[in-house]
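Consider the single chain below, provided in structure tokens and representing the form predicted alone.
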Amino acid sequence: MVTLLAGPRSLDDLLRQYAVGPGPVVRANFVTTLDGHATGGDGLSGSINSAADKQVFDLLRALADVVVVGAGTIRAEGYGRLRTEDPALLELRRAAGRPDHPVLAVVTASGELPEKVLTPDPEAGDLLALCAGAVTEELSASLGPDAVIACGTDSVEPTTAVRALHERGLGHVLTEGGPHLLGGWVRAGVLDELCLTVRPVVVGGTGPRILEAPIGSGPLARFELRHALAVEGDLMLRYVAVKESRTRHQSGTGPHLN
């Protein structure tokens, strides 16, 4: 059944809408404009965000054990290691038995990570590198072997990456992109949910969509709408993947960010 709600939502309201069961889950969270852009004219997603979208963004991070992001998006958006700063969300994590801050897992085939995430931060979450096997030794030397997971030979395979995270006890996986990473995950069939905010703005011209990598031939990847929240013109949508439409956690990958 689809839930349609309008107006500002409290944290408890949002938690009821976005909560998941105790089992492993893989989510993606993106924002898009009415004309399909995943970024504003400056090439950054932050320029098309809103207060309502930020509220959902923060909650989804607070519910996650690990946030997976491609190295290209890390560099473009200026990511650092992750912190839970809102006291209510911090309490939510503690009540669920999670560490105060989610792990940041960077997907890289080249092994090149920006200094901002390489710098240790005792007041933030841990860092993992999901990398191609060719750069494992180099990254292990700088991050330590426990922080590096080889997930393929020449590229990072989504199935291997997700399985490795689950095996480390990181059952609730959230990815924030970018568009090529999401394409690879949809193609591999590892994505369980897509949380999407549609902003009532247009950018025009050309620019990235939420998914840019081709997902291959065969049945289309289908999603069912779980809820739609309308706040000041924004639509916060939660879709659940229809697994029959593509092979669950199949081998084979699409293009990946490095």
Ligand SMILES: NC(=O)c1ccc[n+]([C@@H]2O[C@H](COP(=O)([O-])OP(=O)(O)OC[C@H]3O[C@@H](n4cnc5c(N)ncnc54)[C@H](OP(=O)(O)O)[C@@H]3O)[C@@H](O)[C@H]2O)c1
Contents of the next structure:
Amino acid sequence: MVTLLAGPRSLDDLLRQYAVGPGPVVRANFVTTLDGHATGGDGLSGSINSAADKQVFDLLRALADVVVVGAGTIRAEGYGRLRTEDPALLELRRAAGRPDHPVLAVVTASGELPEKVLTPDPEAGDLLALCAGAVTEELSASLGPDAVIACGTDSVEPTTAVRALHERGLGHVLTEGGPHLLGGWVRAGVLDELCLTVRPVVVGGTGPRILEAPIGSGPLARFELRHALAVEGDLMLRYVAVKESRTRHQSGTGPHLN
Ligand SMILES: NC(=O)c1ccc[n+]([C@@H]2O[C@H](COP(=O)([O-])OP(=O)(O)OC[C@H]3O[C@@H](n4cnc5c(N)ncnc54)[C@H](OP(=O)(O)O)[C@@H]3O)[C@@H](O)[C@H]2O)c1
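Having looked at the form predicted alone, could you now put up the form predicted together with this ligand?
Complete assembly follows, chain above in first position.
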């Protein structure tokens, strides 16, 4: 059933809307403008988000064991290790038996990671590198072998990466992008959910959309709407991937939402 709600939401409301079952899950969280841009004119997503979007962004992080981010986004957005600041979200993690801060897993083939994310922070979560090829050895030497997972030869294979995270007990996987990483994950069929905020602004011109890499030929990847939360013109949407949509033809298989 699709839930449609309007107006500001309390943390408890949001928890009900974004709750997941006990098993492993792979979820993505993105923000887009009305004209499909994943960044503002400054090339960053921070300039197109809002307080309501940030509330969901923080909650989704707090529900996750690990947040997976492509090195392009790490470099562009200046990511450091992840820290749960909000006392209510800290409480939530502790009640769920999670460590205070989620692990940050960086996906890279080049190994070019900024100093900020490489620097250990005792007040924040651990860092994992999901990498491919020769860079695996280089990163193992600097981060330690336990912090590095080899997931392919030329690129990080999404199925291998997700399996490795689950095997480490990191069942709830959240990815915050970016657009090239998301393309690969949709193509590989590892994504269970897409949480998408639509902001009522337009940017114009060219720029990245939420999904930049091709997902291959064949049927479209399809998603089923679970909820739509409207807060001050923003729409916070939760979509669940229709897994068979990439392997079967569309006629009569998944829900038709457009
Ligand atoms: N609107 C939103 O919600 C949102 C979310 C996230 C990011 N963004 C924006 O998106 C822009 C960045 O876009 P992007 O597409 O470059 O981001 P991205 O997907 O995070 O970065 C691409 C880079 O990540 C690594 N990577 C991704 N998938 C890989 C794979 N399968 N195997 C190996 N390496 C992989 C590679 O890093 P190496 O080059 O190190 O090999 C690749 O060059 C930024 O402007 C950011 O602000 C927007």
